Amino acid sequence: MAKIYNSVTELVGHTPLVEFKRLAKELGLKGRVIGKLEYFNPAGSHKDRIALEIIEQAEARGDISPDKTTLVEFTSGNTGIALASFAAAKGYPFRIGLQPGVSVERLKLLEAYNAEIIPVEPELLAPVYEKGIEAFGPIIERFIEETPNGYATLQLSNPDNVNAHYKHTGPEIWEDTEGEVGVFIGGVGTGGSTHGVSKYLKEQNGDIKTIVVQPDPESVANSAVEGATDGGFHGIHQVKDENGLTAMTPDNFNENVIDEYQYITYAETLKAIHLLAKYEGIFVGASAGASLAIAIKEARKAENEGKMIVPLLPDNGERYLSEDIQRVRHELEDSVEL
């Protein structure tokens, strides 16, 4: 019998965990490494997740239909990569608002999605640098007055994010390991992944711990990429800090179900890529390398010998090979551990 599918949407989900047998053999791991790998999905990354959840939602509630809407949503990539892959494959037209920093590859994909790249003037800009999230607002508003019909997929704070990863992500998860996962590890962008997948494992598993990855505030301010305002991470950012939650805490994220919160370099971060690379034959983005570095330091614990350690792996490097994360720094492998 054919199995045909009629559109690239029914492809989303359902992505596969692999466990990291040669690497652990290699760094001497007590814990289990499952890397959950979400570049599987059909427009590369877990962000097709809610790009799909957040417009089927709304055309089922009939706030839009292709032949009279336009989507729009300020981001820095992978979000509005899948919007705009979805869009096209549903017909609608998609305006996007880049953010500074935006891979080359990103940004080459967006051109061939046929998205609309709007133009962000540097005053617009200057006050997310101060503001943080809050000032995405007026940036948004003003897209949506200069679009007919104009409707934002506000992914910082749309129930429909975090829903995506609650009854899909979560549940793959879950049922993946029969039940087995014992730690779970993510970074915080828009906050649905976090949130979504914590949420539906302490609700099967109250034991599950969930540690939220945090780029560490030096790799940010001395970047090593070039143009790049978050140190290179792509898409993770820090969430809390000893005063509290941070001004770049989206409205989505919930810190009741995290346990914990560790910061990674961006040199651990690299390290944990070329890792991988090495041993799995696997080549994963920065805010997927961040997850796993620290997914390899707690497997290095005597209380976490055994444990299945589940990161979840945004995307692969091949969307940022223009910064030259393929390279493995020799004095990078020794100067680091993990």
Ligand SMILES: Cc1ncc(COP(=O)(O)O)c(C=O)c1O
The other form holds:
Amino acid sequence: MAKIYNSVTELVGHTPLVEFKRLAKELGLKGRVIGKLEYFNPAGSHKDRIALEIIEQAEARGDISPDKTTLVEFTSGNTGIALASFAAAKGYPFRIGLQPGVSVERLKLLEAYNAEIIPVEPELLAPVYEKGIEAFGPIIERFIEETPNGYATLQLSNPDNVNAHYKHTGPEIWEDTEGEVGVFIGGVGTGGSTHGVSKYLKEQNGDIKTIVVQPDPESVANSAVEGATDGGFHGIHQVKDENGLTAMTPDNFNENVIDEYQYITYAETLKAIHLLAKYEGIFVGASAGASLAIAIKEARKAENEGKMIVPLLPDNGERYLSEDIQRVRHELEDSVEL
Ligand SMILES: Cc1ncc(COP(=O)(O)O)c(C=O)c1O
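In place of the form predicted alone, output the structure of the form predicted together with the named molecule.
So here's everything in the complex, that chain up top.
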């Protein structure tokens, strides 16, 4: 029987779980580390799921249609790339403003998908450095004002971001592990993935533990990646410190479905990326490396003997080749143990 898809949008989701058996053997791990490879989505990351859900739910409500609407977003990358791809596939014009520190690859991908890059004046961007996501509101409002029939996808607060992971990513992990998943690990940008996945998993089995990986503040302050304001972790940031939730906590984050917060340094992140490439032939981005590093630490614990530990691996390392982490890592990574 012929198997021909009608659109790239039909290829979103159903990403594979892969058990890292050689890595476990080499490191002598007790737990089973099983990565959810989100770069198998057609535009290359877990953000494909939310871009599609946000667009298709807005279409179903009658809020947008390709003949009248221009989609608008302010983002640092993967959501923009996913929106740009699916906007093109569905016939929407798409305008995007870029957060500071976007990698060259991401910018070029946006251009390749025909997105219109909106120049953002330094005065408008300045508060982003100080206040983080709180400062996004006025920028998006400006974009909407200047875009006739503009529709902002608002990934930080749009519930369809969380719903995409609750409806698909969580169930996929549950079904593919036949309900055996014991620990889930993810980082927080908008909060959509950890919230949606963890909510679903905990509804199936309240004993499943969810750990949020947080970039070590020291690594962020003294970024090893030139020009990166996020320490090179790309897409994830700290949401909780000793005083509670930080100003970087988006509406879509939900602390009620989180059991633990653990810090990871950039050096540990690079080490995890390197080990995965070396023993499994899989090359992931930094946010994936951060979750994987926590997974490795968890898999060393006696209490996790035989348990399935699933880190969400959002994207591929090819998206950051210009950062030359293969060179940076020798300076940092060789000095750490995982
Ligand atoms: C590479 C990468 N990892 C992780 C995240 C965080 O995911 P979420 O927005 O679901 O919290 C993002 C989000 O921007 C990302 O681009």
